[in-house]
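First, one chain by itself in structure tokens, the form predicted alone.
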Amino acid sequence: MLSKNQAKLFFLGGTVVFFLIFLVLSAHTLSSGIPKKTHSENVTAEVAAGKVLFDENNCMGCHTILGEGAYYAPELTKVMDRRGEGFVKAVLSSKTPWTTTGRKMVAYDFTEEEVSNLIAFFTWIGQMDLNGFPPEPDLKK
């Protein structure tokens, strides 16, 4: 059993050690070039408008992007690589609910400009350096 004084020293020592670890990891994150990995120089007005549309329509309520969101519908981080612009444009432009697997994509009735903005957003997201996320599927099985 630790005495009161030993417990206090143990707590303070642990706090200092983990605070230092936090500082080192924060410095590493900031110095590792997040703007280089996200290609923030490529954020255009269209990309920003696409992000606003993505948020306003609660796309994360069904989809996952950058590992965040729901798991009901497909992951959208690399959707432009997987499906291509034509497919994504067709899905977003659909005037009726759309499905391939029994799960319906809501028909949002986006305008051409909104579809272009969402495609620009997905293209920008897909070009980020995410250290191998999402992993490539093993198709050999």
The other form holds:
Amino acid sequence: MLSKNQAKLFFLGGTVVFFLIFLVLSAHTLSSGIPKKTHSENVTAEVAAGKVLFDENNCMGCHTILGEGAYYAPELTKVMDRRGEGFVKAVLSSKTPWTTTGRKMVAYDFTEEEVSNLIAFFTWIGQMDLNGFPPEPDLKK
Amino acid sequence: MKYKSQKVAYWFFALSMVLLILQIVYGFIMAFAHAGYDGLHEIIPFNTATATHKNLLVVWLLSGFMGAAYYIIPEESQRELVSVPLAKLQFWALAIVGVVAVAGFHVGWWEGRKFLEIPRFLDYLVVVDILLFLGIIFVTIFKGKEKTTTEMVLAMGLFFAALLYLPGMIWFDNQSVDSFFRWWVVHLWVEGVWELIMGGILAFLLIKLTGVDRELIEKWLYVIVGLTFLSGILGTGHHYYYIGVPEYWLMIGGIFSALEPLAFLGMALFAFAMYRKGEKNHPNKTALYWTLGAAIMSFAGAGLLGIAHTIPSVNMWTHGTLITAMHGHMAFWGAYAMMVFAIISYAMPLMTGRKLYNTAGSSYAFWLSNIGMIGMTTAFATAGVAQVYLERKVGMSFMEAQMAIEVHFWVLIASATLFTIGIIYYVINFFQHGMPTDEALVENID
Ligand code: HEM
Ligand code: HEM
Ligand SMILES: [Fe+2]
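The form predicted alone done, now the form predicted together with the partner chain:
What follows is the entire complex, opening with the chain shown before.
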């Protein structure tokens, strides 16, 4: 039967081996994978400023983006394709809670510049290669 | 209780109880909002509620783990903690940071990064607090008579949990990179190092409750935590599928995360095997229920409901839907909440000398909370399947689909009520024990 020392060796050995593999893959992903897939050369100052706004206001506390966040409000990865600039602008600069669909969004009343930064951010997100996410509805009539 | 300093655990457990109740309040706020009643929108918008709900969860679990460590480490090392005043200081620092963080979420002081919403400045305080905690634990172990496997696994879990908090504190302009490292914290915690903490507490409880030989229990503990890292480290890939990384993560994440349930299955089989083998008839059946319950419910919530959506071809459709919330609830409950409840149920009678176990209230607590949680999980699952079908398969808009599944949130609220009654029984039982006392000290305790 397995002895305690063998069990310990299994734990330590397994951990070290798989952690090293993980580090190597991570290094590759960070150095060349993500830059290619996300077109990181397109992360302009506006995009970065948009991300700061997205972060500061905890938009992820209601929405998902790249499928991550909360499940109270729409997925935003493809929001520019779905809604277009005019609509997104209207939502972001609204002075009263946006409620057309039945749930309230916080009225952020963003300035013109903030809105365009957020739009730059969403536009950049929308152009990422996400390995097929979000999928096309395959039962759509 | 064998050492006076173990009493300090009480404060951490009490904080856990209070924060858990508060967490549940915010859960109800969100459940009502999902059901169409968002009357609190102006004061507590959904994103405030969700940040509060998730962070309170993390803080009360960490507080429970710290209490567990302060209780377990002296007994395993066979000496007092090196400093009780420092442990108390560390307690107050944790409580204050927790309260300030939660208050901050109500005035927009946060970072919008799921589970890691605590703002950067407070992160530094968290780090200082945790360093103090680890210092007390490790110096105690170092000076102790024994260095048991159980305590080392527990302490290593806590140490690496602290280390892994750091990558979550770096700022990146690229959303995908940000996300990539956020999972080093969130995933490598719950499907990695926290399992060491869980395994360490489980082993300690099994040694005490079943009387099975320590060598045997600790051997299997190594096997289980070995399985955890073998699958869980590369299993991180199941969060990388669709966030802008190379395609190899689909295969790697899929294969290794599909192996993750093995560690939880191992834990369940191990707990029951030791229970059946044990000769000792420990009087505290309540602690035994929570211990075995955690082993089963973690396998159900993390193992089965995890594998249910971890294969890329499934996750493609369910990613970021209420299916995720279904799994998140039962996994956190079964693995971590129940394990914290188990150690509290075991330690409280020993610290206070009041044997309030095996009462009607402690049974209600166990059964109502678990039945309630199964109901909640089912409500999220029903809502989630319908959401995936309507929104992702048929192509209905997000909000249209949400309106169609609103009714399931009433089932959620009903089940959550049952769950909450169970929790209230537990919390009442906890405070009925009163304060720990030196009179509860005994030489030979098990
Ligand atoms: C009365 C009890 C509870 C209710 C009504 C409740 C309700 C909710 C709701 C509505 C959400 C938000 C889903 C969304 O993003 O739209 C949520 C999120 C969450 N809750 Fe609870 N909850 C309760 C208790 C708990 C407990 C006891 C735990 C842990 C043991 C927990 C862990 C979580 C987690 C981890 C999330 C994030 C899930 C995810 O985003 O995938 N909750 N909860
Ligand atoms: C006790 C252990 C576990 C806990 C506490 C837990 C909790 C969670 C939580 C809270 C999330 C949502 C995270 C977020 O979106 O920020 C999540 C996601 C996920 N979990 Fe777990 N989990 C556990 C174990 C597992 C296991 C063992 C598996 C696989 C077999 C698994 C598979 C998944 C998958 C695939 C997702 C991503 C869902 C999505 O794409 O939206 N989990 N888990
Ligand atoms: Fe995970």
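Numbering follows the first chain given and starts at 1. Values in this document were obtained by computation on a predicted structure and should not be read as measured data. We call the rigid core whatever largest set of C-alpha positions still superposes within 1.5 Å between the two forms.
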(request) Given that two rigid parts of the chain turn against each other between the two forms, choose the hinge position from E85, T111, S94, G33. (result) G33
